[in-house]
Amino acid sequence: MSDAAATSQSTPRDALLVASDGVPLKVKLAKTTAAARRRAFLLTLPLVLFVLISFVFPIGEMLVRSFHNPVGGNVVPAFAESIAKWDGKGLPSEEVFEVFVKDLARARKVRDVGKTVGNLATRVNYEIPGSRSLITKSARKVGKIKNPPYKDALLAIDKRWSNPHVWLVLQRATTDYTLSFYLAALDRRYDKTNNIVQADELYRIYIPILLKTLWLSALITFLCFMLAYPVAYLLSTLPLRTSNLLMILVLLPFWTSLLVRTTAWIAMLQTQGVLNDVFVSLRLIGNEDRIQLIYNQTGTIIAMVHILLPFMILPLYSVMKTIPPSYMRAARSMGASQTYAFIRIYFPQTLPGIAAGTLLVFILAIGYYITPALVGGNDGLLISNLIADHIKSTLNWSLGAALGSILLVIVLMLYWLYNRLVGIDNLKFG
């Protein structure tokens, strides 16, 4: 055997392939692929940063804030370490009282916004309503306590310090991590013996409103489906020129401000509004029997169905447009009635669009805020309005974050359910 033949058999076949510049083809291909990946990464980097900054990081901060609340520990740090060792039985020791008095006196003089006594008082007041005055009043007077016994001196300021429940709440309030806000979001609380119990009837508001939000969202989704299906079917069967004109009417609400559309419904739904005037002019109702269509659940449902309807029409239309009309004609030619052919042939092929539309509308509905706030009144408010209230008004950000986290879990469960039943890959949004 010649040396050339021996070399050919001992050398891999791909090592003999070289590019025009003499570089092995395998090495050249690896460099080209790596350069293409770097270019693709640099092109998508702005989008990745946008998603991280505007979506991932805020959600992550919300999840952390729902159980991380270091306010109490920041105000009285030495007391937080001391009370953490307490067994929770009876009253704390004299040493704990001494540390608390000195920490409270020092916090009284602090000017840092995040470490004032008011922050601790607000945190404790979340669990014991009316206890804010106890903290602030005591903070004003503890500076005069110079000598022991500190326990007796603090009890002399206010007898409520003899209640072990107050110290149990202080122990929880001065820890950085707590489940108190999730318990409050689920209408639960800690009792005086540190056991988890149902909240008092007056404070059971979050679970009923959450259930009402889910129910109204499901109802709005169903109504959108019932209205959108025939519209999408009509758009998919009409000639292109006519369907394009009607599609402009469907998309027209997207070109109008959400606030304008909502306020338009206020003008239409009020007792002296357009709809009631039409009902009176048609003698369907008397002038003295005008219907209350706004500032209740009815107003919320009507306005949100109108606003969310295009989000149902578009996925349905995108799927219906791809279904060949010959399928229905073939079913009819084989003896099937129009109704039977629609149920067995046409409708199953639109399931991906139905799944996409219902998923999109339901998720948008449970998180809607502006429309329920303007037309819902107290009866039509959703859980998103309570979250916004805690973020903007009461400044109980941790409770708002806990409610938002629960809503996020519900959405993720919905995605999981759709993935099991339909398959996320089969959803078609347009």
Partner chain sequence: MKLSSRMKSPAFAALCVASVAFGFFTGSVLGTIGFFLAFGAPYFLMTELPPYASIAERIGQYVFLMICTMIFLFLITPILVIMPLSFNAEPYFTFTDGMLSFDSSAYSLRWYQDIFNFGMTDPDGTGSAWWQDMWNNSVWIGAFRNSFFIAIMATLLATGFGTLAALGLSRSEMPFRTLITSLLISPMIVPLVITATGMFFFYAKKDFFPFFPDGLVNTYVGLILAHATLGIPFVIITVTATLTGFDQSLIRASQGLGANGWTTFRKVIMPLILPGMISGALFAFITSLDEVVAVIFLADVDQRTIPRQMFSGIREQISPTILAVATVLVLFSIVLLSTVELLRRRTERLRGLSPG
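Having seen the form predicted on its own, I'd like the form predicted together with the partner chain now, please.
FYI, this one's just the chain on its own, none of its partners or other molecules.
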């Protein structure tokens, strides 16, 4: 009834509202909204482009390098083409041998970076340890082979060429795209018949280090939580003036250089350091049996807990600050004990802060590099240290990239979880 009355009084339903220039208002509104969206997007565009070039493309390049390694194919391109057709049974045919001998003899004269016989030898050596000399030695001698049969001539240079496994590896090493590095990063390898098997016990290093990294990060996160919770609680309950003062004790380490704090922990923890001195002067330990606290796992844990603690305190504090103290008083007045009121009333309200703090600390901890490298000794090293090692020292870039990609996947999953649970907008400092 009222509907009909309203329609009869105002414009008829099918007549559109129009602006002064006759365009329907709906169209105009859509146009302005679209323009506003475009303007907002254009404001972020320069930074998005900047981050794409300086950050996203580099990460993409790393991902590509983890499965794309054209070195083998670059050194002996003709051979790569001919062995790709080989079915992997027995030894390759005489033609393949001929192409290999000629290609290797030609490659020996090449001096371009990344295209030398040495590069190919290194690449093969990743899969058959000790086979480097086979390639380099043969490359020196193949120049003398002028006539067929090439197969017998090559076997005469080195017996190992009669092993089909060598040719299987060469076939893999000369294809541009390979999963070998991911297998290596997961302590797996191809066996003599191209099946994926677990690496020999002696060579299993990456999975144990990855597990150790996750375990140590979890431990560090837990320790940070145990230390941060009481401090955050105290800061949130004290009068503002006092808590601002004490907050300096949290923020100063947060603002102090990572290197400075790591150096400080060396001064604190070494055998002649401050902490051992204090223990000795308190007669807790004798002067002779000072404790080794640094250059091992203990040093890594202590220093990392110190460095990451503010990242736990700040989110907890910002959540605890918003919890009204009257809730606890209400619980007490209704007969709850201090402990019961804490567990049932206070603790559940701090869960968002706990989620934010633990996820942030855990994410930061599993990627740590500098502190373990400086105070970790040998058993305090984390996965990042191995990645840096492969990029900077052993120069097995593809393996470093594969390890990095695995770490990246773990971090991105945690980041996604953080986004779901906490929301990226709630990230704040101070």
